[in-house]
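This document opens with one chain alone, in structure tokens, the form predicted on its own.
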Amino acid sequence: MTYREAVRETAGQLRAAGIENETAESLFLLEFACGMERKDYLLSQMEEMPPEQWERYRAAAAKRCGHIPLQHLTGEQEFMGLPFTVNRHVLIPRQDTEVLVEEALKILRSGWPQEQELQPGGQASGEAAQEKLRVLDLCTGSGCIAVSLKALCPQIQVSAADLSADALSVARENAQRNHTEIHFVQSDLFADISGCFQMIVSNPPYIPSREIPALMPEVREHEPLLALDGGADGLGFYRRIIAEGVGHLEPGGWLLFEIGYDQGEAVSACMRAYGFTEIEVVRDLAGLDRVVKGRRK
């Protein structure tokens, strides 16, 4: 069997198992199982695949057909151009969440609260040195938000919290992997958080409990329920973070959330009720509501 035939056969197996984007996934599995880059495949696709590679490829494909996430097989996911280790203890970083990071970076680089502007890479314009702004990432999971913010805006001081000790272990590994210094805290939201911050960001659990059984098996069976279940209406964590966050956010500070596509108005209303201003709902590339941000008076 040639490499090309193996990829076609594997794509057919994935399609039969209900896996979407089966051709792309079959190529990702090939790269993982055989240690090949895409250019290697293109150059050797008509060559015969060695039996030991075929066995590794078949084993990986069988696991993927069982709806184990591709990222759990490879152990990695890219986010904001950075590599992140992932496993069953954390949510797999998703492109949608990059919108939250990008919105936070816009604020951090805008000259707020200082007059000088931070350039890409975190360099401050003008002669004045940028004071370290304190940023808190709640429900950090893999640490993808906290690590990305620190990597792309080095001047800031980042803390990250999660209730799960297993998730924090993964987040610490990712911080080290990407050469970022972050203060990690095991905490039930603000329970063990001290001090105030100029910015709080969070991608909390926001899926209503009743919708969990209908999720894709990759999510429902392999990603942590603790990071998915947002309570009866999916808004429980937003209410807690907004109510408790006022005491940990400096006047003029920013609060930014990732949200579900239908939660923009509800989260905005809750922020307004606690006196937040400049509230804005930001859409993702698909045109869906994805981020809510606002400032404490």
The other form holds:
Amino acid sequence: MTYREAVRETAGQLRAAGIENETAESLFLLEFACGMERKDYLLSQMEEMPPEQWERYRAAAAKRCGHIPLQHLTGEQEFMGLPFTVNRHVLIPRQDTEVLVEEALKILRSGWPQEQELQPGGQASGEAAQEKLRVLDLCTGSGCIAVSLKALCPQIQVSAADLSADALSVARENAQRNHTEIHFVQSDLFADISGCFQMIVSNPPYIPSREIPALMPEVREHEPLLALDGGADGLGFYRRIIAEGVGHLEPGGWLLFEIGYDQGEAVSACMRAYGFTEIEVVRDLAGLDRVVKGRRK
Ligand code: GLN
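Let me have the form predicted together with ligand GLN next, following on from the form predicted on its own.
Now the complete complex, all chains and molecules, led by this one.
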């Protein structure tokens, strides 16, 4: 059997198991199981596949047909161009979440805050002001948001919290892997967080509990419920973070959330009720509401 035939046969098995994008998945599995890169495949697709490689490929495909996420087989997911280790204790980083990171970076790179917004009487330039900039990521999970912010904007100080000790150990590993220094805290939202920040970001669990059973098996059976379940209406974490966040944000500081496609209005209204200004909903590449941001007065 040639590599190409093997990829085709595996794609058919994946499709029969109800997995979408079967050709792309089949290629990813081949690359993972055989330690190949795409160029290796393109160069050798008409060659015979050694039996031991076919065995490894078949074993990986069988797991994937059982709806184990590809990222749990490879142990990896790329996010913002950086490599992240993942396992069943953390949500697999999603491309949608890059919208949140991009929005945060836009603010951080805009020259904000001006020195006078930080400490009255300061002489320092915008750059020096940025060195004092403290950013908090709540529900950090794999650490993808915190780590990519620090990697792409190294002068800021980043703290990251999660309730789960297992998630935090993955996040710590990701911080190390990407050579970023982050202050990690095990905390139920703000419970063990002290001090004030200029920016708070969060992609909290936001799926309404009753919708969990309808999720794809990859998500429902293999990703942590703790990272998904947002309570009865999916908005519980936003309410708590907004209410408690006011006391942990400097005046003029920013709060940014990832949200579900239908939560923009409710989250904006809640932020308005707590006196936030400049509230804006930002869409993702699919045109769906994905991020809400606003400033403390
Ligand atoms: N902050 C992590 C992410 O965006 C985890 C989010 C979560 O667990 N809800 O992937």
